[in-house]
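Taking the form predicted alone, here's one chain by itself in structure tokens.
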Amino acid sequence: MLYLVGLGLSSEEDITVRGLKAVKKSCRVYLEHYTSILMAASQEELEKFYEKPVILADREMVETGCDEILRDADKQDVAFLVVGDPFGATTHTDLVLRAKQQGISVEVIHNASIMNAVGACGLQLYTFGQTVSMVFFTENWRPDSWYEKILENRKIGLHTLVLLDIKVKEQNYENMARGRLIYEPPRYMSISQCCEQLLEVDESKGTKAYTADTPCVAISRLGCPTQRMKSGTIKELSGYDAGEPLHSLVILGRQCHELELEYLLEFCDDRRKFKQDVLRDQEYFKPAPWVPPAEEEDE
């Protein structure tokens, strides 16, 4: 059996009763390492509370070096874990189809994860439209494919999860070319990084999917202790200082309920002008007002 079992968003604890029986009975251990990390436990942490070694699974090993994790997996119990919820990643579908051409059986135990969580901001669940990832930007790549979906989700009133890049056992272009196995130190976005490069990208298009003045709310450390909330607009939030990863963003989109409105309120500096930017923000793309059509005159 193929367990892929969902840790949750912080601790070692986190984890469900039935993911731990899983892992405890599973003759391999595998962590997933580059998507997410567990924010508040280590891996020498997670192989003490497990009792039993935890084998980092990166980016190379899950995508093109998945026979390894599966190996044996259709004679014994393999654990493959994952931050937040198992099917956080398309890349875990993958490794759920692959599992299944060679007769694996595959059970998923679902945890907590970014997607659900995010509702501690305020913003109700249900109003939320496409997640998009923003990654880092270099001095010759800027993708902004996701302008597109912040876009399509403002246009419906719809709030935007926007999920901000980690770099964890990243090599740069050089070490790369040359086929050392040298790794850059882990990176992870700021949310004033991804204001800037939303700023930055909003310039260019001139579309105005948002604006400066669109408001936002920062999340840090979602689910730790640490855990918390920033109201603002874009270019406020571009000079916040969040602290410690992992950070996300949210866009609001135009149908703010009154009560979500209220939520907010209690995570920014200034509730008068914050409430003012959320109402001015709500005309745009607001549907124009039905006219009924012109009757036609009897000849």
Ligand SMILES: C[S@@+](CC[C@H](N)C(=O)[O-])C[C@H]1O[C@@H](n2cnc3c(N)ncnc32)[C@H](O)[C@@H]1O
Second form
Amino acid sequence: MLYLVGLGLSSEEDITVRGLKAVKKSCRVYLEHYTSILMAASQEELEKFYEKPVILADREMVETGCDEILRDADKQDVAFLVVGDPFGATTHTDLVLRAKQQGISVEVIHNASIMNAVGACGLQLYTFGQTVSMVFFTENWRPDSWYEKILENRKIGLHTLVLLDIKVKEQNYENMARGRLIYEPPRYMSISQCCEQLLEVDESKGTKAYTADTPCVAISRLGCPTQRMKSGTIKELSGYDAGEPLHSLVILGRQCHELELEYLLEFCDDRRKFKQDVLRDQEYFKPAPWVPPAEEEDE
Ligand SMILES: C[S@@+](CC[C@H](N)C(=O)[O-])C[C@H]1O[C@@H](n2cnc3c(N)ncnc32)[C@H](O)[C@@H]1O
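In place of the form predicted alone, output the structure of the form predicted together with the named molecule.
Entire complex below, previous chain first.
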């Protein structure tokens, strides 16, 4: 059996009882190690907790070398651990399909994900639109396909969850070109960098999917004892120090309910100003009032 086990958001103890049982009976345990990190537990701490070795699976191993992960999984139990939920944000459907093609049974054991725990900021999950990913801009690579998705969400009043890039084991161009297996130190995008990139792209587009005054909520280390939320405009959050990773951002949509607003006010510096920013933002993309069609007059 191949077990895909969600680890939850923060510590080694966030695994479910069913997930832990699967790990205990597996002969090999892999930890997916490129889309997220378990913030409060290292590889060594996991190994101590599970009482067995944990193999780090980088992008290369999962995407091109998954035969090694699946080796003998038709005869033995193998666990593939994913921080959050195995199908939250990055899905691991490719691994599941390959296992099935090889006649290997698969069991998925779910857990909390950023995709649902984000509700902790007080915004209703029901009123979120498309989630987008913000990648690190480089000098000549500044992808902005997320912009249209934010625009679509904002036009129909929905909130946007922005997931931020992480680079856990990346080579620089020179090392990649020369085939040298030398990796850069891990990097995690911060809230302030994300907000700066948002502002840069909005300026170049001019479509005004959002502005510097659009209200947002910054979420750091969700599920950790050091979890922090901060509500403010994009401009304000571009100067905010959210501390250690991981960070996510939510850009508010027009349909901000008064209870949602009341919750967000707990996380801002200036309640009066933030309330005004939200009320002003609700006018943005507001559809024209509906006017019933004129009834046809009787002849
Ligand atoms: C590609 S997603 C992987 C999501 C994961 N599989 C899950 O289900 O939660 C990783 C990104 O989600 C966001 N994220 C994940 N966990 C987070 C947390 N606990 N607090 C804040 N942001 C988080 C960060 O932006 C991070 O770079």
